[in-house]
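Shown here is one chain on its own, the form predicted on its own, set out as structure tokens.
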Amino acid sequence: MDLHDKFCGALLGTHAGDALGMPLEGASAASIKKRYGEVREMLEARLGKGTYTDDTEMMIALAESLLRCGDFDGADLANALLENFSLERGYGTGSKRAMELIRAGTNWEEVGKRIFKDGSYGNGSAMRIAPVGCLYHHDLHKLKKVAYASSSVTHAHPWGKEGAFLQALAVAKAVASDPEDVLDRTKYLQDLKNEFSADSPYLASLEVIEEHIQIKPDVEEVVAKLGNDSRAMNSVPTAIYAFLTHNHSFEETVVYAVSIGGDTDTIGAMAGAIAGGYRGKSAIPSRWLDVLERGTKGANYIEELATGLYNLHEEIVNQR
């Protein structure tokens, strides 16, 4: 397996899925189908065709922090999120409040706890987690620790942290799998399920995925059973379902993910991260890569971050 290609695929897959889904955000599956049939090309969006939202911007911040520190550092991640913060990227209420608290000097360990009464369980920490899934795919104990800690900076609710961990684990398992082999979807799902307790909403959703893989329901039933909104428990499993039912193709995974409607940019970004981690950058359609946002922190920079994470991963492994 070409791990470097997979790291690039996971990070650029986040960008590609984010960009494909951004113009559809908030639309229902039915309205998307009625207007477009299916979306296979990058559409014009509020920031231009191929541009990204807060999903990718926060992923960039997380990757930068990991590379700068060589590991997770909460204070540095908080600063990186603030340094990259661009309001026009479409941040949610909780994330905007987190940026205000960080700017005011609030300790990073307290920020996530102050946003809502019990912390946020939005998908903001899951959508940015691909760098963690790549860097620690060989060490799932470390991956869990970092996923939870990185989530707590902005999304401190247990369900928010569990969602970030589940997405990181889904990316890690994809990175560790050989795309030349037939993906054992039952084992993949069981590996995910083993990490969650009986009372976790994520375990229940993973069991729904297991059932849906066999019966192949229509999109409306997928939305009804798994969800498509910005809550982590109603979007992370949905992205995993999109991957598992279309893992033969990066393009088909992401096209299906954004067809589900709702929080399309984030579901697309998370599905793109998993599919890209599985099949690599080489599987992302060149016609999509060609129109992805360039500039100071565009697709070329994201690929540089992926290369840096790959090199850091090799250093970590060789030191063991």
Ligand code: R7I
Contents of the next structure:
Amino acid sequence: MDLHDKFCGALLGTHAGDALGMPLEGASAASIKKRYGEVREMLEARLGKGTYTDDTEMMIALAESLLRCGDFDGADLANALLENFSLERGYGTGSKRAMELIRAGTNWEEVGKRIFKDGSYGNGSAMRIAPVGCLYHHDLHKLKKVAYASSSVTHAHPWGKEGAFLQALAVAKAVASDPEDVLDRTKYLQDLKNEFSADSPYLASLEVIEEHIQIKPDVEEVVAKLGNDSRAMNSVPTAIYAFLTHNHSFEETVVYAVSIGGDTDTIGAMAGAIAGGYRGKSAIPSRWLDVLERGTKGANYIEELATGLYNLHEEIVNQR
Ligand code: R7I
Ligand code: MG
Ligand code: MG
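Switching conditions: you have the form predicted on its own, so give me the form predicted in complex with this ligand.
Everything in the complex follows now, all chains and molecules, and the chain you saw is the first one.
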């Protein structure tokens, strides 16, 4: 397995899914179908074709911080998120508030707790988690710790943290699986289910996925059963479903993910991270890669971050 290609795939997969979904954000599955049929090509977007949103921008911040510190560091991550923050990328209400609190000098351990009543359960901390899923795919104990801690900087609600962990785990399992073998979807789901307790909304959704994986219901039923909005509980399992029902192809996974409607950039980004971690950058259609944003922190930079994470991963593994 080409682990470097897989790390690049997870990070660029986030960018590609984010960019494909961005112009459709907020539209229903039915309206997307009526207007476009299927969305298989990058469309013109608010910031231009192939541009990314807050999903990828926060992922860049997380990768930069992990590389700078060689590990999770909450204060550094808070700074990195603020340094990268650009309002026009389209941030969620809670995350915008988090940036204000960080800017005001609030301790990083306090920020997440001051958002909403008990912290946010938005999908903001799950959509950016691909670097954690890659770096710690060999050590799920560490992965859980870092997923929770990295979430808590902006999304401190238990469901926000669990959502980030589930997405990190989904990426990690994909990175650890050989795409040349047939993916054992039952085992993949069971491994995810084992990490959640009976009272978790994620366990319930993973069971729904299990029941619907063979039937392939129409998209309306998927939305009704798994959701497609910006709450982590209503989007992380949906992205996993998109991957598991289309794991033969990166393109089909992401095309399906954005067809579900609602929070399309984010469901696209998360499904893209998983499928990219599974099949690698080499499986991302070149006609998509060709139009991805190429500014200072564009696709080339994202690939450099992925290479940095790969090197750091090798260092960590060799030290053990
Ligand atoms: O999670 P977050 O950064 O938003 C990410 C979304 C993605 O779709 C991005 O592409 C971008 O468009 O924004 O922002 P939050 O505001 O923390 O969470 C998202 C939404 O979840 C909120 O706007 C709320 O609707 C809901 N939410 C909550 N509602 C009530 N009580 C999250 N936490 C709560 C809560 O505690
Ligand atoms: Mg977004
Ligand atoms: Mg979104």
